[in-house]
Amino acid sequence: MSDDFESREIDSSRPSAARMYHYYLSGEAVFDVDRVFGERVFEVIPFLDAAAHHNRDFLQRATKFMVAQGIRQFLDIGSGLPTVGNTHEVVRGLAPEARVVYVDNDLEAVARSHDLLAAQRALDTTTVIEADLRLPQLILDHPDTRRLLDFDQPVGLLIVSVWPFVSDSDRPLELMAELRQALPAGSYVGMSHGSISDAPEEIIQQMRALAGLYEDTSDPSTMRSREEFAAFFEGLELVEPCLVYSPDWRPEQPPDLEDPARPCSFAAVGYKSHSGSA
């Protein structure tokens, strides 16, 4: 793998990871083939966009935990395109103050978060940079996030259903090892990871054939057990309630047990208590 990060430029003609995620939260298609494919999508697995705000959801409960315990700076990795409940929004309603570098792979998702952070007036304290998370150290040592994200201070490293899209021969261990061993200590650490571990036979065909419908994409994912998610938190301390479905994490509501997408995602939050590696 290249230390170069080669710009991903739009490809209309085939769906990528963000538009979709897109589309199952807001119902809009960027392209006629995000609509085409999401069609495709909801007729193997119909509760799909469930899944995804499940995701949505952690994303925004674990950015307000943070936030309480005190994280001002927060780098959301695969952010995605901009809908309704980014992490710069909560955030900014619970600590104006605080700062948020998104990171894209997808320049469509880059493009439209840049015209969205300039529309609300933004930029100031938030920013998004083009860049994958296969090389996170061109994250790390990026000038806007330099410029905005203070790593001798705490800080908030969102990874919400994106690891899904790392494949196993991209070392996703490493490239989280090298993440965390970046992050001070005090950091936080929030990520989901679709999963079949303890799905219903139904469900686990289900989720299946959405991973094959994916290989005609350009984000190809990978489904991961419950224990393969597990070490990615290694050298963190999880926070209660540990590893959960996503919707079970701290939810403000409680989460319907009959919900099929419940158990398709696991969530959790980890806590960074010394400084290094560990």
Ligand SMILES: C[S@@+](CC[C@H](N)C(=O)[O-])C[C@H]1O[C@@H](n2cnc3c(N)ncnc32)[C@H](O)[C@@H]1O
Given for the second form:
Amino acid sequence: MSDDFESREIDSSRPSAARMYHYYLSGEAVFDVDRVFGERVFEVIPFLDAAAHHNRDFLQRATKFMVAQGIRQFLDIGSGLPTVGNTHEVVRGLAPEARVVYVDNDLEAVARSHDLLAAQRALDTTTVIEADLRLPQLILDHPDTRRLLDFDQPVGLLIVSVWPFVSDSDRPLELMAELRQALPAGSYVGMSHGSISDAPEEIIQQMRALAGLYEDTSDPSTMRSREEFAAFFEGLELVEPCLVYSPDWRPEQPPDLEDPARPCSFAAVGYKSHSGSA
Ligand SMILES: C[S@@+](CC[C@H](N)C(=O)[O-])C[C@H]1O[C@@H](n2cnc3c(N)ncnc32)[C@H](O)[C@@H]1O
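Let's compare: the form predicted on its own is above, so bring in the form predicted together with the ligand.
The complete assembly is shown below, putting the previous chain first.
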């Protein structure tokens, strides 16, 4: 996105996934509807803020892991409203020369990300584009993606807690295959997903109720089982510890086994060991 970006109209009449996730993480409601919806959510699932932080922490650990493997260019799809510890900040702290392309289809997320990057004078190495995961080719062909990312070199692809907002009718596995095929050998893919399996029945019911509430937002959500999420990693080799609850993926502190937010999402990082259509 260029410096002359102007946000289009933002829908303040109903909550969006991006604004609600920001609310769970920070407590800041962008619009009144977000606060009202957030209160309904916390009645159903009081520990969702902790689950959101677990997800965000996974994103940061996966990013650090990829930098440690030598990855210097990142495509972060469904990046959300900027908050503490954004991908480019994590990356730049370790590898200042690295490049990051953020993608989101939420105009508030794109506008705020752009404002932050402009204020940080980071737009030469980092950008944000308004695009949709359901149209991967537009993301890959976007001039700003091509300006910052070299698809002859390994890429770190992050799709963290975004697939729940892509319904089965949009054929997410085919979309994932398109993205995977575009990645050169040596690339990594970090993903997480809200979970409705391998959890106590009460939590599964709470996650289902959460998905029900999201019918009232601009981003209805689909919860998937462990096996359904694992299918997104087809053609990739899972990095140890493979597919686990998000807080259990290479934790910096031992996870709290009693934490009800722990089984709310799965996470994994995959490695593309060879190029071609696999
Ligand atoms: C739960 S937030 C996750 C944000 C960030 N990835 C993280 O884990 O901290 C989901 C984000 O995905 C975005 N999103 C949902 N559907 C999308 C789509 N089809 N294309 C692009 N972004 C999408 C939402 O706007 C939101 O910002």
